[in-house]
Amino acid sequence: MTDITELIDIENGRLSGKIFYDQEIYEQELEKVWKRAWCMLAHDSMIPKRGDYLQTYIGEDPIMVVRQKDGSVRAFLNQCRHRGMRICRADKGTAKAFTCSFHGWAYDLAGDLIQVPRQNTAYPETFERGDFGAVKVPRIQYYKGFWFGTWDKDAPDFEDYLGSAKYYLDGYIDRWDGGMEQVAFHRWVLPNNWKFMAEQPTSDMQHSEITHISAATVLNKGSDAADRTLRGNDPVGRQFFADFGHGGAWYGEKGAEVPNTGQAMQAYEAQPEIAEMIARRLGDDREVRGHLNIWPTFMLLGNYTIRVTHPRGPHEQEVWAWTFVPKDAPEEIKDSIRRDVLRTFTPAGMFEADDALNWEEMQHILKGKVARETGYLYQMVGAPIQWDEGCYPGGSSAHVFSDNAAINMYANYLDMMTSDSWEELMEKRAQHRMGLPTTPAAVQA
């Protein structure tokens, strides 16, 4: 097993390129990160009716998410207990039961085995179907329209896992009395390590003024695009981070957020009754909506792109991206959001193409042994860390450009990779809380 502690130097802001490249480290990630973290499985609008289902993943494991007859949701491994084939091969649909296309073993909506061909004549009397149901995801939790799951029975409750990130997540998904719905979906594969993309919404706003300058110039001329020139030449903003690796950042100051949504959406939110609704639900200070990542890869971008990424080995990731809209918004507002996302953060989107080129080149360069050992620097820490400053819970820095949230993300990654249980992980996170000595109880708060 690779000693990951020799590859991550949190105190000096240095990472080895090996953590983005080595197969052995990736296998450790599947065990230590993906079998332990809470992962987004579905939104209510994706499985609205009884019997509705979809396929997703936790790490590399295929998962069935199914609306039950009583309206609840169950999730189980999409693998037949007979020979390991998928129980269901369709991406989504509505069903009364699922039958493996290999030998015909059938499962009900909860993943329990209900039929085995030739059971009465070809199997012994001791064979019990109840012993061979699909492997269930043991922990499922609902949060404001979204369903999350984890393989780890000892994981903290999802809201405890969010910690201070709950405040910022609610700013995206809890603004609307009528809730949200997904209106478009794209998925694609990128040839790079999954952590490159996770890091960006967690921390890296600085790349936008270099990587995206050409695209932003073009998009600013669009009739309904966000006016990104409002950020100015010396932009202000804030970056935050939470204990279990979550983080985000946004442009603007309290009461003067620089919006990422299109101009039609901005005008809609400025209507007195809509602004009053948002303030009633979130409070007057909850204007922040820049970029956010809930560790490991539940990402929310300011213009209503919501995505998860699934690892596909150390050199590849699969991106699943949805366009969400306020369910009660007028159709022209929903269409404005859809077109803005289409232009920016889809496979053909300008910002997405910019980012993908960087990550692909970085992964390609890591083929070189010297390049892999050179390492990366995370030393943009000039803005001091503050805790629970003003209306901003958690750790934060009063500068939109900072590496603090990225360092916190990799510190959490290091602690996960070196811990055998959630109890051990929580003790380490309490000891390693950046910028403030604290206790295990504080981490759970």
Contents of the next structure:
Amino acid sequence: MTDITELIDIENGRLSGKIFYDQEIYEQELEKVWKRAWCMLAHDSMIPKRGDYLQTYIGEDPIMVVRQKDGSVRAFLNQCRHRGMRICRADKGTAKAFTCSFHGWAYDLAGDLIQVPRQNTAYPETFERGDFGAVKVPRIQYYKGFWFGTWDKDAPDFEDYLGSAKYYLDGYIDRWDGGMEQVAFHRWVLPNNWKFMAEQPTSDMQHSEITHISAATVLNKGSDAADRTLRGNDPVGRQFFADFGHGGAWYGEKGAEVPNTGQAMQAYEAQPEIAEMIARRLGDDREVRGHLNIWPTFMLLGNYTIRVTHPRGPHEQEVWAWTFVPKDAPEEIKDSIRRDVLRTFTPAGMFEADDALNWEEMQHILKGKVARETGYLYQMVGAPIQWDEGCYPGGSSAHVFSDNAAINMYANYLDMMTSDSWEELMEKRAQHRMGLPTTPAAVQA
Amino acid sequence: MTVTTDPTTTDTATTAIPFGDPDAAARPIGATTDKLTALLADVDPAVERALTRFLHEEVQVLDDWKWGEWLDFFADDCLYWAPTQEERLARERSRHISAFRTSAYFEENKVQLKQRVDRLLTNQAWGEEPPSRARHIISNIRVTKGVAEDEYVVKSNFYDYRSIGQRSQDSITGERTDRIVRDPASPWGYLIKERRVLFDMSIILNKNLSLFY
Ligand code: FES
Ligand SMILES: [Fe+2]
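Can you return the structure of this protein in the form predicted in complex with the partner chain rather than the form predicted alone?
The next block holds the full complex; its first chain is the one shown before.
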């Protein structure tokens, strides 16, 4: 087996291209990352009524998420226990039961097997339907409108998994008394390793200046699109990271601005009663909202696009992106958010188009043996790491451009890939957190 | 290349083409009863020929990278819209295409289309730099009368093939429904008032949709 510790050098901020390329490493990720992490499954507004279901994935495993008769939500593997057919092939809908199209085994809303054709005549009496319900996602937790699931019974509770990222996540999803709702959904496929994208909302604000210059140039000219000025030489802001690989960054001082939403939205949030509501819910220092990733791939961008990416082998990923709006906001505000997202961060989005090109080329180049071995640099760590600084929980740096959160993400990745249990992983994480095994600049501080 | 847009004109239009075909074949045309004759009688053959050529010229302009000139095909109050699709069971099939003002890849007025064109013309739109070579192949063009005088609803199918970079290629298929009006003042004599682009994929298998369709 590949020794992954030789491919990730946290102290010196160096990664081998192999972690984005090797099939063997990818198989290990399915086992050690995707079967262990908490993944976002659904939001209440996607399955509002009893019997509402949607199909999603944890890693490569297809998952059915279903609203039960009692209002709770359950999730199970979308695979028939008979011969392994996909039980339900619709993306979403409303159902009373799910019948497999191969031999007609039927499952109820909880995924329990309720009917087997010819059971009485063709199967032995010892055959028990109860033994062959769909494989359940053993742990599901609800957090502020969202449902998360993990395969690992020993994983910490979702809130502990979030750790200090909770504070930042709440800044996006807990601003509104009436909660949020999903109003648009886009899916597309990118020909690159899933970690390239995960890294971006976690850490890489700086690529915007270059990658997205064309979009920023046209959008900043007189439209009600977000203010995405690239901030010239004065990129004020902060980057943070949390223990299990989460990270994010935003422009601006605390409480000063929320620069990623459109003008209409900014004006809306500035209204006294709305500002008061947000301050009541979050505290008045909680204006932060930029890029955020909850490891592995639950991503939130400041303009209300929320996404999950699903890996599809080492060389491909599927992006599932929803547009969220504050449920109680006026229709014009909701619509301005919706249109801003569709024009910027969908497959036809003016920002998204250019990211895709970079990642495709990076992936393609890795076919080269030398290219794969050259290694990537994560040495932008000029702003020293501080822990629980001021109002900001977790590790953070007082500069919006930094590689610290990316290094932390890969440190967590390395720990996950080399641990056999959550217990072992927690130990490693605690050590690496306290030891701050980062760069000389950080250690000096 | 820079352009200043007026924020007051950036609102998207509020109408959308109805999904169904105007059922021209069902309209009684004099003594004629067969469907094809009825369809042919519905629209002046010269107009049908003009609109067919109009659409072929339009995609050629795109394939020639003349994105700025492409805007001349559109009315100032146009709507360029592309809804999304989902996998839905047949019993819920009416909902597989997203409703207007919900999920869409495009929902643009002329000002916004121009922004997209201006982005491509910055020479820093890396997704199209160096620019891809695209072939827009359109077919199955069906012209029917619109509701207003001098207005036509034109359906066409497309197969857009794109070659980008040294080895990358992708393609996408779908259907366009255009509402086109006669306008002698426009460079082409006609203007597209509304275009609905319906991509066939429920998950876009292309890395981006950075061109026009
Ligand atoms: S595989 Fe599902 S019934 Fe046979
Ligand atoms: Fe980006």
